[in-house]
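Only one chain comes next, encoded as structure tokens, the form predicted on its own.
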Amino acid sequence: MQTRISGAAREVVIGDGQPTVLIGEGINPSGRKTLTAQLKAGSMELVRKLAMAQVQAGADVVDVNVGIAGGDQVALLPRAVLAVTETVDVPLCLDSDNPAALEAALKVYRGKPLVNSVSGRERSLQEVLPLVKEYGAAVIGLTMDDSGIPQCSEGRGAIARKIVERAELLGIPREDIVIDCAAMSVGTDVRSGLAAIEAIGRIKAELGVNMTLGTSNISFGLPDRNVLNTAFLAIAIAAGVTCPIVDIERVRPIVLAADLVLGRDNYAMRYIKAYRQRQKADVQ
């Protein structure tokens, strides 16, 4: 199963047996007390910056977040997204839990972006999926209801399988929907990550649809976290996952390596030139 998103300029296909795309977190200004306060100014230097830094660093897709205390989302969003899309030609991943700042973002939004999220709230599959719909978005599905994140992964397939269900009642193609199976932290429940995996496969085997992960919620409270996070990465590509949303030069020569062993870089082409490319950055 394919999904293709878009930019105004170039198209990126998520599937399996594809080399991982890789959906790029710089921009979001949690614990990022700078982005905070040039968000707050109204200033997007910094939002241009992040993200050319992403996709010189290998992004396939950038992920665009404006959530501030006290800011005004349905303002920030749009003029976030154009500043992005000035700056580069990848597509985007339109990052609010705010369904009036998405709907802001999509109607500047050149291309067919990743919206990113729709849950198994029902607040939330009513004001999100229609907007999906309309703009002819792809659109990621969080395994998450009204009562939080089953920690099984039978329940978070059967929100999966909501998610899936809902949206294809409104004409959005199966293919259009990523899922999205919300690792949480192994320092509180040890099987959280195995929680997780499970549920990737649960899922990529029974909807057949492409997988996204935010890993780093897996190392939350533990020390030498990026060790936890590449590990889990690596383990969640073999499992299903098609496009993660990573810290992109922290994790892409992890990714490279996993698809490599996966046999999804013919010649260890990619993998090879990746090398080149730090060794000469290093002399540099």
Second form
There are 2 protein chains.
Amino acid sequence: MQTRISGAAREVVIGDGQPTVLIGEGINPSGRKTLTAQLKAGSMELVRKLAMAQVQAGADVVDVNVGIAGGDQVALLPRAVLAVTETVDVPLCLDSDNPAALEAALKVYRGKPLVNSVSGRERSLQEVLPLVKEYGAAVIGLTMDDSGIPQCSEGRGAIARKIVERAELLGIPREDIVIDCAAMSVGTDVRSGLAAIEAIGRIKAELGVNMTLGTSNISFGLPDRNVLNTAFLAIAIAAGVTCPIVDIERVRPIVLAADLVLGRDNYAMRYIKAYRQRQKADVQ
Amino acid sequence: MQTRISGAAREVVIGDGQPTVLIGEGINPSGRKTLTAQLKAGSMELVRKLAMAQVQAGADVVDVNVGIAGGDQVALLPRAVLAVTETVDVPLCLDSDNPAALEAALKVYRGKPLVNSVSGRERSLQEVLPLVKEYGAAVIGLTMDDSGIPQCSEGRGAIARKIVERAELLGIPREDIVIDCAAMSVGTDVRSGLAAIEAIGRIKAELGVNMTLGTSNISFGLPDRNVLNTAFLAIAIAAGVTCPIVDIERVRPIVLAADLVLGRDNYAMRYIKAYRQRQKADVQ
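Could you give the coordinates for the form predicted together with a further copy of the same chain, as opposed to the form predicted on its own above?
Below is the entire complex, every chain and molecule, led by the chain shown above.
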């Protein structure tokens, strides 16, 4: 199944057996003081820089999140989206928990973005899916509902199915739904990694949809987080994740390696090109 | 399914859902000039050092290979095995393509070793399996026969089944067979990594046996080999490999990370302990 999203000038195809599409998580003020301060002051300078840096590091899609305490997302999100699209030509992931902010951003976006996100909560389904339909977007469906995130793969599979069914009822095709199985930290629950991997395998087998995943939660509260994120990401890609949301610079080498060992990189061309670019950057 | 092997004083259990058992590949003269020279001169000094270094780095089992051009393995292998067992107390993997050398080593070994290896070749089955039965060992079964290593997972599955059936006919229980799916380089054939992963999944589902894998071949001829070996190993462990043969120092962190995200490390105790040991080693 192929999900096609686009910026003003570039289309990205997400699909099985193809190179993994990397969504850059860098534009997100959570825990970032400078970005928070700039957004509060209404400045988009750092937003542009972060977008450029991620695309140069290999981001195929850039996630844009401007959620700050006391900030007006309805005003900020479309401004940030315009700033990013003036800077880079990759498709964007419009990331907000506020449907009015999503709509304001969808109004100014040129192309077909990924909306991040709808969940299995009734209110989310009712507010977000009609926007996705109206603006012809694709959408990330988070396997969470009013009871939270189910630990078992059956529970997450049921929410994914519900989101796909509700979307299809509105005329949103299944290929425009990208499911997020939302992994929790293995520091608090040792079963949470395996539960997410099992959910990914189950949903891939049952629904065939593309899947995203934020992989940094898995290591929350533990030391040497990068090695955990790396192992989890490689396993998640093999299990069915086709477009993870990641720290591009840190994880791109392991993703290119996973794609190569999974047969998605003919003649190792992407892998070798990225290696040469890193070498060149190290020399400079 | 649990495979139990032992040294004179220590038993190691290989099994699903348990921490991955690491077999150290370090005692192997292939491509190593100093070790080759020492073995030619009949010295076991470096063999002892390599055994100690690997166990200190976290090896659960040590592979012993003394195959040198013009060397007498029948004399060398039992000497090396005795030298290693005098130095460390972990179980050994007796690694030779010469059945007479394997028998000489089995005669002096105290405990239950892993014999590396039998293949699907008729001659190998006839020569190696009776030794495994006579000495009560466990054995690695390589999915290769007179036609080489099948590219497809069906072909490798058929050889694995043949090895298991032939072993069972002799009274060797299935749990004493550890299958090796033998991955080739993705530099020469882009499908070879995925083919190995698919074979691992198929054989795990069909036969339920433990599985080993040498992961360094996958990156032969390519740059930045460690990141490829790392990605492949994490994916292979998730697919069913329970006791890979590896460069211990390089890969132990990613294996501990894979075990943790796959729910095989309660309270992250092994992961955190190894992290603290590395920190301590860095300070010294």
